[in-house]
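In the form predicted on its own, a lone chain appears below as structure tokens.
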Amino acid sequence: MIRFDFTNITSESVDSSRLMSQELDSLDIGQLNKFFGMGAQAGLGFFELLDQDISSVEAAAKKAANFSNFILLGIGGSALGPRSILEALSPLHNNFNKPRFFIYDNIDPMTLQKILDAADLKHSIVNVVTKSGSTAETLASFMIIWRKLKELGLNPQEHLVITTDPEKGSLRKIAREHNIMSLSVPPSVGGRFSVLSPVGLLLAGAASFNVKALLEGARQMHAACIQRDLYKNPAYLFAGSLYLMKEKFGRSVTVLVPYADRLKSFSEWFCQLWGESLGKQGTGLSPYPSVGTTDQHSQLQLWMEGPNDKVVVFIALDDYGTDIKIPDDFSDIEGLGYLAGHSLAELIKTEQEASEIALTKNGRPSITIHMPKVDELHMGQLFHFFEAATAAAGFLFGINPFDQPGVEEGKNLTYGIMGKKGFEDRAAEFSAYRKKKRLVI
């Protein structure tokens, strides 16, 4: 199991902003347990994914195996989750394996053109992913792909898999009318909590990752996250610690620093989950993606001596899956010799711990997550831990961690200006904004 070290957030080594055990003991863990016990009724629909039937995912993955390219159209959680799975479990997949994966998660036209240049649609399967079935960016790229398939004389039904709501939305309607293979995202599962639904599992299956192990890891972590003892429950302890750091000491920024290139996309997935779930009603915690050791050379100075508003969360790997010895070719040169005989894994582990110690010496708090290795089982644990911790943090802050009213307003304005029926008032608002006198130099 993944292990969680809270020493540097609870000990007296963290100056006047230390979080003492009595502060944690003041949390109403009974109410948190009651909230978690409500499951989907309280918005915790991702709990239902732990025992889902994956036969439809396996069938779609089998279809994908017939193609050389897998193109995913999605944005937000519909792309960040699948990308984090791919890059964690096979970071250089496109260099060595088939199918090759292309994730189009923005509407930059140059990016789509480059994908179309690299991936012959005749040999491509396209997974269109939008929970709501109405996401403008995804629908726009879908419409382009649909037309290009037809222009090539191809049958779109043979090249498409749609992942969306089981009943509602434009894509569900299209899937039914055109008999397109489709997968369902449970209505109770929000987009940013959907990585272990068919949203992420189809790509995992298409890449020949062990989907069952991903879910088994999530189940293992879930058992820990429903413990009634605060000090045996990593999700509660993590959420409670960061909540109190914000409320008592003004530490509102959560820096996630995995010490593995393979987890860089995971830190970006975390940012959406944490930021969009908790940033409401003038409160919340701001996520900050990072990666070690790279950001020791670009950000550590800020964490050490900049605004005292951060809690750094390290992800440390026990086993990198490989290691490379540092040779002794220049051992006679001062400044190089001390490295000889050591290894890259030893060096990166030492640098992580050195950063942890340096922050602590400077009175800056941190939490360290020890991950045995990056594989399906432990990625499942990691995903479910952060989802459960996010839900718990939302409960503590007294906000709904499952909606995104700020995002919806931006979507509605886009609908209005692009001419979607029913959003004429937003179009007028947009027009008035554009007519404002502007200060431009």
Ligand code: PA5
The other form holds:
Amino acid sequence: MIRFDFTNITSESVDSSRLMSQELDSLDIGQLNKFFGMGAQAGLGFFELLDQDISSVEAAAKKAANFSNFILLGIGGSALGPRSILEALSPLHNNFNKPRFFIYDNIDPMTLQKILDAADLKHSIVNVVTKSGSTAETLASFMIIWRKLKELGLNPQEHLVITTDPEKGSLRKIAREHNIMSLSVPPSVGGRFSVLSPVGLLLAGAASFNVKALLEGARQMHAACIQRDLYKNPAYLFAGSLYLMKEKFGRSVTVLVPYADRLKSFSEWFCQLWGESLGKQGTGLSPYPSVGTTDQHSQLQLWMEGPNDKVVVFIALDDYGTDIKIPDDFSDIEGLGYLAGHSLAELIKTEQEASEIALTKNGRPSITIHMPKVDELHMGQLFHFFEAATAAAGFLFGINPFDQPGVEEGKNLTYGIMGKKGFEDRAAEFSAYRKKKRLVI
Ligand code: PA5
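So the form predicted on its own is up there; where is the form predicted in complex with this ligand?
Time for the whole complex; same chain goes first.
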């Protein structure tokens, strides 16, 4: 199991943390237990993914395995989760494996053009992922691909899989009308909590990852995250610590630093989850993605001596799955010799611990998540942990972690400007904005 070390957030060496230890004891965990106990009824729909039926995911993954390319069209939670699964479990995947994966999660025309140049649609399966079925970016790219398939004389039924709400949205309608293979995202599961739904599981299955192990890992972590005692429940303790660090000591930035390249995309997934769930009503915690050791040479100075507004969350790996010895060719040169005989895994682990110690010496708090290795089981644990911790933090901040009114407003303005019916008021707002006197130099 993943282990969580809270020593450097509660130990006396970190300024103000003795006070925080007392505050932790006074958190109203009874209310948090009630909230978690309500599950999907209280918005925690991702709990229901733990025992989902994956037969339709398996069937779609089998179909996808016949293609050379798998193109995913989606944005936000509909792309970040699948990408983090892919990059964690198969680093540099496209250099070594089939199908090759292309995740188009923006509407930059150059990116789509490059994907179309690289991936012949004749040999591609396109997974259109949109929980709501109405996101402009995903629908626009879907319409482009649909037309291209037609122009090439290809049958959309053979080349498309739609992942969306079981009932609502334009994509569901299209899937029904054109008899296109589709997967359902349960209505109770929000976009950024959907990684372990068909949103992420189809890509996982298509890449031949062990989907059952991902869910098994999530179930194992769930058992820990429903413990009723604060000190036995990692999600509660993580959320409680970061909540108090913000409320009592003004530390409002959560830096996530996995010491593994293959968890870089996981950091981005975390940023959406943490930022979009908690950033509401003038409160929340700002996520800050990072990667070790790379960012030791770019950001560590700021974390050590910059504004004292951060808590650094390390993800340390026990086992990198491989290791490479550092040879002794230059052992007679002082600046190199000391490295000889050690290994890269040893060096990266040492640097992680050294950063932890350095921060603590400087009174800067950190939490360390120890991950035995990056495989399906532990990724399932990691995803579920952060989802449960996000829900708990939202509850402590007194905001709804499951909605995103700010994102919706941006979407509505776009609809109005692009001419969607029912959003005329937003179009008017936009023209007024464009007429404003501007300061441009
Ligand atoms: O978390 C959310 O609900 C959002 O950020 C969505 O993931 C994002 O807006 C994409 O939405 P959809 O999957 O409906 O296209």
